[in-house]
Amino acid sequence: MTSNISILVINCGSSSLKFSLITASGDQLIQGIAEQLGTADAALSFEREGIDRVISISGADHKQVLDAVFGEIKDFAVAAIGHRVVHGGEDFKTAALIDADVLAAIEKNSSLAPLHNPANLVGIKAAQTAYPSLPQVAVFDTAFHQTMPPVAYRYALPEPLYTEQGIRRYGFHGTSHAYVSRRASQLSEAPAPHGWVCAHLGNGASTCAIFDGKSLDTSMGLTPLEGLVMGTRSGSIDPGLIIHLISRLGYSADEVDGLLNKKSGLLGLSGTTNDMRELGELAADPQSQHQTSAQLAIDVFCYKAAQSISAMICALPTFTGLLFTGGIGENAHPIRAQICGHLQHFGLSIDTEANQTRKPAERCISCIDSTRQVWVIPTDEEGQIAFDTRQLI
């Protein structure tokens, strides 16, 4: 495969669509995002050859956006199309060349990711119509975590709920954890095999224990709600709370779902915002009426992240170090410092100057005498999808 032949990566969300055209050397020829699909404010923003453009696509759905994307890339040689698919259940341990059976499996697993898998299918079918002769590959968020042992993925529930209903821990952010841990092992001078804990911290957040390139445990479970405190998601809670909300407070199942997924997390704790940058500003402002609640949201976020990192260390035969990625993990140096402050018993010590240096680059921020490494590695989920697609074809 020559370097001028590229992989088109398509990532269809519930109301958004990201795409990227990536060469064999990893260069992005075109990248963009369409947001607020199905509304009057829908717009397609993309960068091509250093030039930014925004196209109004009022009312457009996923298929209409993809038609516009295909028009923009018609002059480029495309070797294959890689699709992000959120949930592959237990059917897929690696990326898969898409055929009728793969499409049926994605549809079957839609009940486990009702906001994402149906949108992923729309993207796949639109791409198949536009490029019927090209190989199309599904790269699953859950596939990376299929190396977890039963002690990590089983819930302590009756056996039929697992064997007949597929209720188990699956994990998500797999493409991000795979990419970041692979880059860390390439950059680190520590002797292999490496044992990393990867903290993907953003509006969605998860940790993962990765040894020798394989996921051994992760914080998200059957759904992306389990685990860390997130932007609007509660993270792990006492299951009895759900019973209390329904039986004592009269919540419906839909209301509980909305509460835990859309009204909790940083937003719920602060009462104002789920944006960590805004919370930092509020917490630093003694004149703000939200100073205390904003600081509490930050403190809970950091404590729960450190608690989860500690749990992931237990899964590793060898602990090489900690990796920060995601919007918060890559950019919020006070959050990294606060999290690592809870983890001193594990030999994690960060260099203050290195941690506070703002640059969008891979960098080690641990002290020279730290017994464990700490890295900041910008994630590249589209690059990982392109990598997996190339590996398969």
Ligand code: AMP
Given for the second form:
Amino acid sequence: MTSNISILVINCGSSSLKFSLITASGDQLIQGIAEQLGTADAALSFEREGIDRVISISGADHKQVLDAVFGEIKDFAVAAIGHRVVHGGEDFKTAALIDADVLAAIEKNSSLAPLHNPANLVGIKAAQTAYPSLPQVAVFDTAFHQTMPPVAYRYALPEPLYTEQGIRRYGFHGTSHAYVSRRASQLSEAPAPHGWVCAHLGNGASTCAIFDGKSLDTSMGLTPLEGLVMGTRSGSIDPGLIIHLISRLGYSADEVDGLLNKKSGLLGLSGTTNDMRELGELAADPQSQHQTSAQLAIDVFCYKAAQSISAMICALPTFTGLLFTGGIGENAHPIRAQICGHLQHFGLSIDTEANQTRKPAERCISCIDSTRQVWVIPTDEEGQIAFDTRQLI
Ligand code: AMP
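Would you mind generating the form predicted in complex with this ligand now that we have the form predicted on its own?
To see the whole picture, the full complex is given below, headed by that same chain.
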């Protein structure tokens, strides 16, 4: 293939679809999102050459959206389609060229990601119908973490649960951790091999220990619920709490699921919002009835993130530095400062001015005499999917 041809990246959720057309040099020619699919309010918004457009696609399903997307990109040469797939189980250690066996394996792993993998399959099948002659590649959120050693991925549970049921830690956000650590290693002048801890802090949040480009541990587990406090997810809790909720307080399994995934985290602690920007404003407002609870939510978020970062440092043979990414990690300088404040024993010291300066986007924010580096690196999951797809074809 010629390198000046673009890769179409598709990220299919249950009722939404994001897409992006990316050149070999990483430029996004067109990108967009279709939301509320299957409803009368379905709409496709996209940006092309700096101009935003919204098209009503009332009632459209994934296949019809993709037909609309393909109509918009018909003037561009597309070399391949890269699909984000959430769960690859132990079947995929890298991205994979999609064929019947790969489709069957994604289907099999749907039991581990029942909300995500079936939606990803819908997107793949629609794209195959529309572009039967193009190579299609699956890029898995879990694949980057397949280099974790058993000491990191096994739960202390009876072995048959792992060997027969696949119950182990898999980790997610793999494309983000792979991209951000790769960029850090390109930008940093620290002697290689590098040992990074990457903190992806957004509505979903996870940490990852990466040594010489390989994931050695990560905070998410069998599901994306384990680990840090997130927007609406509790993160790690005492497993005995689940038994208590069911056997003492009469919760059903679905109610526990809803509680821990949708009503907890920043939302549960603050009692008002899962949005970190709003929490910052509420915590600073003495008139707000939520001031104390908003501050508590921020404090717990930062404390748990710092604890998780320190746990990731244990996985690394050498520790080069800490990388912040995700909506909170990239934008919220008070949160970065508070997290680093918990980590001073680890040689992390940030420069106040560099931390508060927003440009350039990718930047080192540690003090000149800090033993370890601290970087802010905007994530680019679509760019990483395009990169992996291009590598494979
Ligand atoms: P993501 O899931 O990566 O899109 O991140 C979403 C989170 O980033 C939300 O909690 C936002 O409030 C938060 N966020 C985005 N921009 C800012 C900002 N300038 N300050 C604080 N939080 C922000």
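Residue numbers count along the first chain shown, from 1. Superpose the two forms; the largest set of C-alphas matching within 1.5 Å is the rigid core. Values in this document were obtained by computation on a predicted structure and should not be read as measured data.
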property	result
Core fit, then G26 C-alpha moves 2 Å or more between the two forms	no
CA of D61, rigid core aligned, shift of 2 Å or more between the two forms	yes
